[in-house]
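First, one chain by itself: the form predicted alone, in structure tokens.
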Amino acid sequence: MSNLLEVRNLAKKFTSSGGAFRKARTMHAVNDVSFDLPEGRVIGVVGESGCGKSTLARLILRLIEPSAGTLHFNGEDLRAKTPAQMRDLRAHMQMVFQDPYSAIDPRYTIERAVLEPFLVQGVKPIDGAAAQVEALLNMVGLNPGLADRFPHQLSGGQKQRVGIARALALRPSLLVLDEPTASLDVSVQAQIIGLLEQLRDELGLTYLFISHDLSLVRYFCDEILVMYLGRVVEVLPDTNGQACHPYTITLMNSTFVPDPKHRRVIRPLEGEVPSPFDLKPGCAFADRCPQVSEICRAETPELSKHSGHLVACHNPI
């Protein structure tokens, strides 16, 4: 199975502007992230808010420019592409955004929103605009009669389906899903996940699925990347595999289990998440880790093999 996406040492730094009473500070939003996404697979990226998940998604599509690292999509070096070349490539790699309420221009009808990729790419729908919109809305389980409505007349779940239809308009091979169910009711979340599974099977899609819901990622994805303050701290090639990093174990233990007989004892992490600006040397998780030792505060752990998968920890469990 060939890799559709290859990410190596990807990084993004943001620098705050200084002032009369404070100096400029640098934040490593994404720091030395590497992974491969094989064709037809689903990789999930999980972590707390602010860990760099959404920044990673935008870096992969070059919606923001990386500070360092390489990106290869279907063998092509994305960082070497001009803006015009990237525009052409984005027909094959699309994004579904987290907030369906702000992802669609409120001035556009649903028909105009779904046709937007054709207009941007200068592509004429083969069967005509009306037939193309009807086919795409049917594909995502929406009544084509909604084409003349405006976004404010649709529910959140319907708007998210419109976002998916728009992303699929030019038949991409890669979809980057940035928490596509986060703002939806639980019942609607299940419908959207079911739709994504169906589309994956029918169209042979490849997904990068970003979420803070570990139980959802374990259900939906083939592999999990766990991020903490911009770094990948563990890679689980089997979503039911045994985690080794103390942070991943805490995440897993905090997921809700319906059966009270099988619920885990939750031991909340002590301490606060450190500021992402000007991090101290060593492991960023050290101040909250129950396994911390002297080396943790001195050296940043690198991803290395432990128990059959990659983990960035000096004292894995």
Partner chain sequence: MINIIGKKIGAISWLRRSPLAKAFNSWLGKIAGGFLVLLLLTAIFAPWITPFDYAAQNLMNGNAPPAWPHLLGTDQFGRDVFSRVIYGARTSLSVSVTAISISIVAGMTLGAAAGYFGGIFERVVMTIVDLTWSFPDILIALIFVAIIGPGLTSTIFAIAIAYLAQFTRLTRAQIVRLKQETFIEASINLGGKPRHILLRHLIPNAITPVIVIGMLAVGDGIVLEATLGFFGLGAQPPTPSWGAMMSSGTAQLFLSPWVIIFPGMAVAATVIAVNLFGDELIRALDIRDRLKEA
Given for the second form:
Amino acid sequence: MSNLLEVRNLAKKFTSSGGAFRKARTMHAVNDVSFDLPEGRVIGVVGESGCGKSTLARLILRLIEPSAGTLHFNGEDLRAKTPAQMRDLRAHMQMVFQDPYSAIDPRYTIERAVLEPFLVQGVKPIDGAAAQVEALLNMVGLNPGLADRFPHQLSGGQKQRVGIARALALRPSLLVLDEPTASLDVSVQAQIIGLLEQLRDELGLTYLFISHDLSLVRYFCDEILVMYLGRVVEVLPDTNGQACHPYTITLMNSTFVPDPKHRRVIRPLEGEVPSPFDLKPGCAFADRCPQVSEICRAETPELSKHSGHLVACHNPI
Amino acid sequence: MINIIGKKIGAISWLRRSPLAKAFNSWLGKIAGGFLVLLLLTAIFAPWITPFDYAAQNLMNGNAPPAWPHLLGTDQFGRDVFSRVIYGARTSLSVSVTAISISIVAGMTLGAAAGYFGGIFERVVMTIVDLTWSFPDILIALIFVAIIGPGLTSTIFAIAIAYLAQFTRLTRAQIVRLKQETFIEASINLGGKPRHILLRHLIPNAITPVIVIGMLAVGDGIVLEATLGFFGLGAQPPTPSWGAMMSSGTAQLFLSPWVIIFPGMAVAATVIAVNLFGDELIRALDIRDRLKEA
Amino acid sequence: MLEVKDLAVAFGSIAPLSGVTFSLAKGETLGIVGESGSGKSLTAMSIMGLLPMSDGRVTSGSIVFDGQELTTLNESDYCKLRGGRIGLITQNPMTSLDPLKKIGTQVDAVAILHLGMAKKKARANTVDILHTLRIPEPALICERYPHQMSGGMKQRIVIAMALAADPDLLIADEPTTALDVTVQAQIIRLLDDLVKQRGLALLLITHDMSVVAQTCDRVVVMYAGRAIEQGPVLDIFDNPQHPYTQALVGCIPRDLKDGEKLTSIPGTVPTVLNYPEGCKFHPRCTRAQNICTTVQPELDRNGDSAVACHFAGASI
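Could the form predicted together with its partner chain be shown next, to go alongside the form predicted alone?
Full assembly next; the chain just shown is listed first.
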């Protein structure tokens, strides 16, 4: 199985410009992220707001220019591509957005929205436009009769299906899913997840699944990257893997299970997520960590093997 | 034949569904809109409505008070005021609409480019545009009169430049906001070129408030045209213009007030109607918030 | 403590809420769970006498709080109740906090208004409450403004305001929806402790079944403006009777074995404007028969549980 996507030391710094009374500040949104995404796998990226998971998604698709690191897609160096070459490549790597309500131009009919990928890539739809629209809408489980509707006439779940149809129109091999169900009701969330599972099997897609919902990621993904303040702190190789990083364990204990017989014992968690501006040296979780020791505040831990998987912690459990 | 009727009905139903039709829902919108439609028809069909040639002089019947057959009286040269007011509508409307159209096209192009590309380009464009705003309209008109001489061309350019800043700023504000929308990111992610993003997404979504403001500006343009005409910088005789007519009437203000009152009323009624209708349009389209951005 | 019977609410000719019945005892946590548009927030607003829009009103049913009928209460008596004996926690803390006033002043104001405390005493009370909510350095926090705090901290302040007048009933409308999971866990633990230590009654409104599983003693499941099932939390999760509840429980990913799939409910939640005839769930229901399309099933009470379905029982 070859790697569809190889990410090495990817980083993004945002700098706020200083003024007369302010110092310029640097925010490390994504810091030194590396991973491989083999063809056909589903990798989940999980973390709380501000951990850099959405920025990571946009860096991989080069919707935001990385500050450092390399990106290889299908063996090709993405960062070496010109904007024109990048536009052509986009046909092979697509994204489904978090907010289906604003992901479709409000002035576009569903038909026009679904045909936009063909228009911008200069591809003629096979068997004509109407047949293509029908095929795509059928594929995502939408009634083709909705083709002449406007987005505001559709429910959230229906709009997200349109978003998926648009992303899949040009048959990409990689699909980045940025919290595709976060703004949907649970019953609809299950529909969309079911659809994504079915499409993966039918079309042989590779997914990068971004979410804040650990139980959803554990259900849906083969491998999980846990992010905290721009860094990957743990890579869980499979969904049953035992977590070793204190943050991952906190995250797991904070995620409730829908079973009143297995209530979580919630331990108090000290402090707050530190500001991503001007990070101190050392582990970002140190101030809140029950396992903290001297070295944690001095040295940033690197990802290293511990009990069979990668963990970035000086004192893994 | 049936086909033609079919098309006609299609056009009517399109008109009914257009945002313009929504402004007709209230009684205020009906009155103001009705007046404007009537004015437009009058201007278009002026040659068939006017009882007299607007330029025909009859010195024997100068300064005649309103009476049959000169419904609104005659001016000092014995020209029919009614005919001249109607032809004046033609001048006022065509000058104002042309000028505002030029202003909208130029303003949208500048504003969209500034908002989309940003950076130094945006700063330069916005500074220049803001400079045009800081000059009094009359001064701009005088500059044009100095360059190409008095006449309607100068008036059109003066009005166009006077309103350029407004349209540029409004468009830029819209584009800057729209650029943050997910559907723009989605379109870029599909491989959309800047041309596609601008022409197929940003401008179509930004155009409605610009058109509405443009409609309101037509009213202001009419006032500006009348002002320039009043000072002799606009339409030159014998072209009938509401401003020029009022100007020529000042000499006989007490002798024959109708010469100045009727074109004045025409200006006032038109501007009020335009503004009322524009307000109804803003309400109907629910875009008040978007107008505040500029 | 609180007894809601057959509550119905209408806005003009639209009736988004009907047939809502439940009760809540001291020291108990009752969860109202439902998807968007199910009427769960509207239920809370009705209890608080805060129906939005001028034409919104309770058309039938009763709400009895501690022996007092609320549907006929006048506005000034309601004002004494709200923030006094009934505390409210909303989803977005920013809407409950005045951005221009210091935290301390805002929490003090509740105790001054409802308990007639003197300023000094109110501040002591505030510091006390902030302390029980495990807010570090409460005296210092009192001097801060809302914008200087994180989302989780703001939500704690809102809880402090709800507690300032020592209420008997706490209504929490999606108190953790806008928060991250680790922060949510902390807030939930806090609410749990409050119920246990102070003997409060907590009405927890949420769309999240796992929050319900974690905290509630009893659950009311709402769908399309009706309470369709209720019972002890264990029964709702392990032995749901209504097909909607059964599907809802299956929608959430829990430790599924390999190859096991999430169940999903086909179709979409109806909006107030297109409620179907008969049972509101029948277009999406796998068990629907002819009778479901015409006759609205009534809540059928059986001990501590109740269900509104013509074919309740047997799993899917």
